[in-house]
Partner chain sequence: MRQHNKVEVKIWVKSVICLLLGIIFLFPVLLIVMNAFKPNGDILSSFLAFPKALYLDNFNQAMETMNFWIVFKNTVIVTVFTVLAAGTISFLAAYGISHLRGSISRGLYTLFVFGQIIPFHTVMISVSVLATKLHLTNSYLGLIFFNSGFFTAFGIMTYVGFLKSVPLELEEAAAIDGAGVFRTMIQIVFPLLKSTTVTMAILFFLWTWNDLLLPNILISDGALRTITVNLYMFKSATNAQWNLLIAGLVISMLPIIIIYIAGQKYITDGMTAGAIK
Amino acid sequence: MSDFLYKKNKKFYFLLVIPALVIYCVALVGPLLIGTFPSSLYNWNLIKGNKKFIGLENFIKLFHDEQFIHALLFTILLAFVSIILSNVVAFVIAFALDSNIRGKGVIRSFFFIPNIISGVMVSFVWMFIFTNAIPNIGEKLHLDSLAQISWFGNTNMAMLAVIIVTTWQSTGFLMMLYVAGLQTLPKDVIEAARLDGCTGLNKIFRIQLPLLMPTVTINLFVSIAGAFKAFDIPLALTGGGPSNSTQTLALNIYTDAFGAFRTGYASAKSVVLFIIVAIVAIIQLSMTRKREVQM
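So, to be clear: I want the structure of only this chain, in the form predicted on its own. Can you give it?
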């Protein structure tokens, strides 16, 4: 969008944003400021009805909570690996589907399907793959190491299973955004680069990726938000086990809030999660926007 058009229609664009901004404030900012932040300063058990002001004691207690620290570290690991893997795989698939191949519409739909079904259903599908399909393939190929993998009884393998399923579910949506981004790239610039001998990986890394940075910015933002709030897949796939090794921060908060009914303590954890996601998102946005190319 040119600066002239933006300045001319600035008020109109702002009016378009107002309804979404109002809904966002009512549904998220309001409950966060009025409910979650104040609740984190109380020792509050929802069932017993006890509510006593204790200041920052809940936040201090978090530093000594081994289960919270482990959930935080696993969430960071899950986010780091799944964000990189899902974006790389999504870009590769989008790049392949951007060329003139037959049935690319159907192929796009297949990759997008996991995104429109719930994480619980996706987890059940992969539970079948891990416990039946992969062992059967291992037996057919006489590979005992593959047939006898304990996906949910071993800590490392359970973590790997959660990472694989999380990456698989998020790839389709990111792929669609990359496809849309690739189709908006100016053809004259791509053709001029080709005539100058810039082809193959050089064309991708020197021409297409820099032009695609606005899409990369959006995809990374969506990936970060999704990875840090991972809840349904770990819950349905492993239940946070074995020994709480695959318990994410969101699942840990849920266990405290609706399992032990420690509402104040769970609110403090929610505030910490919000701050972490906000910091990571701000750093990511500032880094990727600097690399965006204005046409």
Given for the second form:
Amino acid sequence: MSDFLYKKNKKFYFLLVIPALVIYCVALVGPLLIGTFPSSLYNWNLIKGNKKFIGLENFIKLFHDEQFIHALLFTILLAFVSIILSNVVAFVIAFALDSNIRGKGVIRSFFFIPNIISGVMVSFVWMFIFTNAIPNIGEKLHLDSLAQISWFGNTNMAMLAVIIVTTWQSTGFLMMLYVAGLQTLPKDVIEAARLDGCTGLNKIFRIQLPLLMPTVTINLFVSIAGAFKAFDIPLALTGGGPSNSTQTLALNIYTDAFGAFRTGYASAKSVVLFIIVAIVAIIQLSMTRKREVQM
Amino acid sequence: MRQHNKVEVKIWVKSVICLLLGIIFLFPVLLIVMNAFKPNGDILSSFLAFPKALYLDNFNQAMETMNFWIVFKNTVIVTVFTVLAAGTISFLAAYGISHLRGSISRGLYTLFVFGQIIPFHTVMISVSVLATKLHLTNSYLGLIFFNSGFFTAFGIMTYVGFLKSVPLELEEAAAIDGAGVFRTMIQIVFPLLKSTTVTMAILFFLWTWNDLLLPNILISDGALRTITVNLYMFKSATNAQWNLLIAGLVISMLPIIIIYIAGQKYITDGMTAGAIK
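Can you switch from the form predicted on its own and show the form predicted in complex with its partner chain instead?
Entire complex below, previous chain first.
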């Protein structure tokens, strides 16, 4: 029966895939394979219009491009610090909210709202805090050092600002994943541990955390892949400055492509970003798949 | 009884602590909302105080300066049609892929999954070149088209995953009852995937609504801007007048927060399900 149905409808099934296939290839796969990859081998300036094949020269140049190296290093720093901070905070909050308390839903939303509003909004909210609220508090408390911090004029402080805002935005989302993970833990195991006298921090670190490792793994990779695409917050918050100190890889590509119109060179950077994100994503996919088999 | 009360008190104490933590966490947003109701002078001198009166001038001025209603309309049009288009083509393709067999099915599936690992930033240059060639810049259609193209990878992967759980016997039974293959797909299978559809619609909605990059690349005509890009541009237009900027910020945040409150359960479920997949 089902073979009969399959033969009868095979063409129909194939027709269903056509619209998605066409739009997907024109919008995404085509631009990558026919656009970005070949462009990276050219010395090409979109405004000047010259286009000359130079092979791998762009990629060799990348290794000596301080601005690009700095963008790569800042992206790694941002990823590293914000991932650790936001995962730790998210984990603690998820535990607090997993216990028996009132108004869980409302409290969870408080942590989640930064995640549903855009990076631009989040950045402007914090810009107000950095340029008005914190100096104001500093003055009231007569803490001159706090009042006089130049958040956006100082390289280190601007990097810190981007890290704080990124962490703040991603915490709520990771918290939700931890809450979801905690709810799937087998109740009988935890109850047995409790009866054996394993409570408090002991219970968290010896029972719940080990059981939660799959969620931790996923959260880490979700946040790593996300961090390498960081764009909105550095653009809206600092514009990449001062003196390019808060440029992420994505922002560096953007300014190079749409500010300097160095199409070929920016494409080479895009290829590097693609390779990094692809490696992270493949590791993530294979880990999720492994987990699925175990379950 | 006393034991019971003790437990009860402990729960309440914990709840209040958690609530306070939540308020502290969201305090930056609360400060913004509070200060949007104050004249500029009051913001700079006493930003922590509650507004003395319900001062609405900031909002009127911000809405006018940022052409709020035009921008809102643009965003709604682009978002609604992106969700509809991307959702529809994803469902159709996923249905096709999950019913096809052998290497065609596997090949198509792999091709779409591959899209999941392409970050938009790596194709943005080529997309802007292509959009110019196809005359898709400065148009709603351009945004809807490219967004739909990027979203199908995720949409198809998710739908295929859930279609596996729909028993084929159900479709055979419908066929025996005389339903055509199209009717089976729409009337029997599609309703079974309601929660997947809701999840996906919410994610596509948030991604489109909050997007800064694609509209920034494709739209140069101010009358066609979407809400997120408009807020970004609004900052330079306000000349660092905080009263205007934060009023504009509040107006821009409002729609998405209202939608969040209305669909809270679905949104959190949908986003977490999306991340695990």
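Here the structure is a predicted model, which means the values were calculated and not measured. We call the rigid core whatever largest set of C-alpha positions still superposes within 1.5 Å between the two forms. Residue numbers count along the first chain shown, from 1.
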Rigid core superposition, residue 29 Cα moves 2 angstroms or more between the two forms
yes
